[in-house]
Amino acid sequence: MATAVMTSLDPKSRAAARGMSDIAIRNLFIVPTIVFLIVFNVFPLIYSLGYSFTDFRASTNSPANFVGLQNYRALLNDPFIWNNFAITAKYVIVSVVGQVLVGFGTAMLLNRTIPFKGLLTTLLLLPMMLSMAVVGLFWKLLYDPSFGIINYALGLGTFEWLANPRMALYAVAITDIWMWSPFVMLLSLAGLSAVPKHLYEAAAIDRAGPFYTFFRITLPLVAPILMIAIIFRTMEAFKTFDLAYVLTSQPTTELISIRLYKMAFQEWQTGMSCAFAYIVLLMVLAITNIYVKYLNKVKER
């Protein structure tokens, strides 16, 4: 069976004089990939699926009591961890959107001919290939009220930003957006450069207005990777740990990460903190399928 199929090897080369065929190729490389995956992904997520119907803390010795769906029951019974969605959701909302209309905005200014494009594309791309943690510290310096360039730039002072509870939210969403915005741009700006050009040159023709032109031509041509993007960053958004982290320790920035974090790590109820961990996952997969129809009906246009 080997031989047959070793016929499209090279039959000079290692693999033929040792007798492997194309499968036993393939396989070496999938299933060490499958078993890290099991290993480090599958076991853990049903392993914590099991904590979380018990009432087990890593903290303490003491065995796991099965409680069924107690822990459930009382995470979507607080109004404490309501408040963290809430506060997430408009985190989300904030910060992804700023992300889609900054990184968009700059993809229709570098569609173009310009000098240095491939060196200013380049440079704008840096701040997403940076650390969060590197990111944040980054951005608690430019928020200082005494120093931060932000203020000085801005002539506001010493306006507090990461202090005022108000504005400490709306201070990480900006960071955010600044970070991540060179990756919605590097999406738009593919997306846009595969417009086909005779659309533009039929629509100028007619004498159509920018505003007609970009509603008709580009946007929906470019919604379905402006959609991809969008699902992308939403679902990276929900899980922003570290970045509100180092900035600010406002209860108003508490999101439902470091809430996640303060119960399992700082409490040490695990078997709390997985069942909120499932709750999230549920509502993520929730989100994400609703974008998932939503691209598909843009596709189908």
Given for the second form:
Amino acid sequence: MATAVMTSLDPKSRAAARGMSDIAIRNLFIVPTIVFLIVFNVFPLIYSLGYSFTDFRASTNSPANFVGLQNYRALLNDPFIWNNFAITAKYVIVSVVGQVLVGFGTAMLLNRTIPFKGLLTTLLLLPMMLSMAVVGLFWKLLYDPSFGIINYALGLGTFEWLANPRMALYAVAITDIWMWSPFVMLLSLAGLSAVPKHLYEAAAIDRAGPFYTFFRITLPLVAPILMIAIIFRTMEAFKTFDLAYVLTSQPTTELISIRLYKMAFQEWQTGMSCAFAYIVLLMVLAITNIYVKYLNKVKER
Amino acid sequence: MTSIELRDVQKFFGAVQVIKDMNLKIADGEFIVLLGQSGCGKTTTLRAIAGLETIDRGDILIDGQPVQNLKCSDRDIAMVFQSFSLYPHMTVFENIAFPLRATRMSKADTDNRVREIAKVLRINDLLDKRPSALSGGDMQRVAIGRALVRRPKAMLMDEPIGALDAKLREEMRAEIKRLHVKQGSTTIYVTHDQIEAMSLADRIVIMHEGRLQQVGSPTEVYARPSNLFVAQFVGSPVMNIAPAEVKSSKDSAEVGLGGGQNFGFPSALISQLDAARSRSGQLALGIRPEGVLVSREEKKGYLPVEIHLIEPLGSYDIVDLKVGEQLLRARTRSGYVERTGDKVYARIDPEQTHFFDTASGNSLGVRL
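Could you give the coordinates for the form predicted together with its partner chain, as opposed to the form predicted on its own above?
Next comes the full complex, and the chain you just saw is listed first.
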């Protein structure tokens, strides 16, 4: 089968003239990538697993001592860590639900013949092309209580978005929703336009109302691709660091990645933070697995 | 009890008029087939009746009520699509139950109705399957089941068996006929296949370029085509059409197809032609292959012709005869003529001959 996919080298090409074979060219392209992946991803992953069982501190010269599962035990018994997890869970739910509602809604609005549809779609996609740090910086300005345009536009006076401990997490989530709804929209739009038009005609003939059609035809048929968008966004939201870090430093917005960052690079508890990172990794894997199971179930039909 | 009527229906797609002055009355329980080439407006007409297309002028009446401004859900009409349009994420049961559930019918009633219709269509063992696991014929049965289950006022079918292979098509054709006889619902059926049309229809409606050409029973349409288009569209092999020249001699008429030889016709032809033609124009003669009689021996009234081509079709042969410059296709017993190039004798059966005005294409209504 592999030979059918791989096209063979044109004997008249320059590469062939230099005496290179198909295999040589393949290696030329693939090997650097693999080396890069091993050096920067696979190696640290395994190396940090080792560290997670030690009391290593990268800020000192003292040798690492093996402490067994002590780090994991300490982390899982720490109520402050669990608080970080609770904050993260709340953030993930608010942010992903918001993105799905806004993104899918926009996709529904765009999934019809309207003038300048292409231009409109492109413009709507812009937020997701920006850098996280930049988005954080200018939303900080937008949220500013005294001169921010959000308070001005909504007539909220000097409402504190980021300094208010109860509002700050939602403010970060709103920014995330603004930035990543277009991603959900893009995938939903692909899913929506793949629903055959004749199914809607059949449903109209079958006397299905708009809501019935939406919940029994549109949603089930878009579900697989929407599921993929949700998986991606959940994983990303779980790992959110820069946006929250740039926007605010409230204790109520201390997501696990921020806690992890502080533990690793401010408190220099390298061994402990490696263990923490592994706990987070396992959690993301578990959540993703649940989604993938569901996705496969949806795709079966 | 459903009658459907179209009154002066006009429909434009941009500048193109796809339905022109459509007038049609369909009686209760009738099986009507809209027949025509692709792009003739037959599917658009059907979709307009269903409410999937709007019309620009005219009225569509169901049971005497104008419905052209109603949504399809308010017209109570069912439709079977060429692409089947089954809901891929639902089982067969859920597909058939969909129209009932959409109108909030109780669970028990839904269940009964679906099982009842599944039994009629012989798909009761398939109820738990998904459409992707079905054969083409079964998919179409499910689509028909979904249309019939809510006992609609009328059934519309848009080339429902066009996507099936030839053998299955024949099978489903019989099945649709059986169902119609059993259910007796008013049905409008669109096809481009004239054999399908002939075998199913109570009345055939032939359309061409958005215009209605002829409405009549299958035999009527076959035996008395009202114009050249219908004559050539209905019937297989196609009717022979040739420019004709009619001359009167002593007590008979002579029809020449060019090439110097003339076929003899009864003298009544002359008087009928005179009556039919307001002014003399170009004439075209139409004769179906079975109306061209072939003989191996010389007979009175038969002209010598040369065999140009033989197509053996099993139950009969189609033979191309060279009459002067013209080719006439004749239908003979299989194996009656043996070799191309042979000389045989042929005659045109006056009773089966049609005369058309070449300019307008209309039949002159000559009956001999």
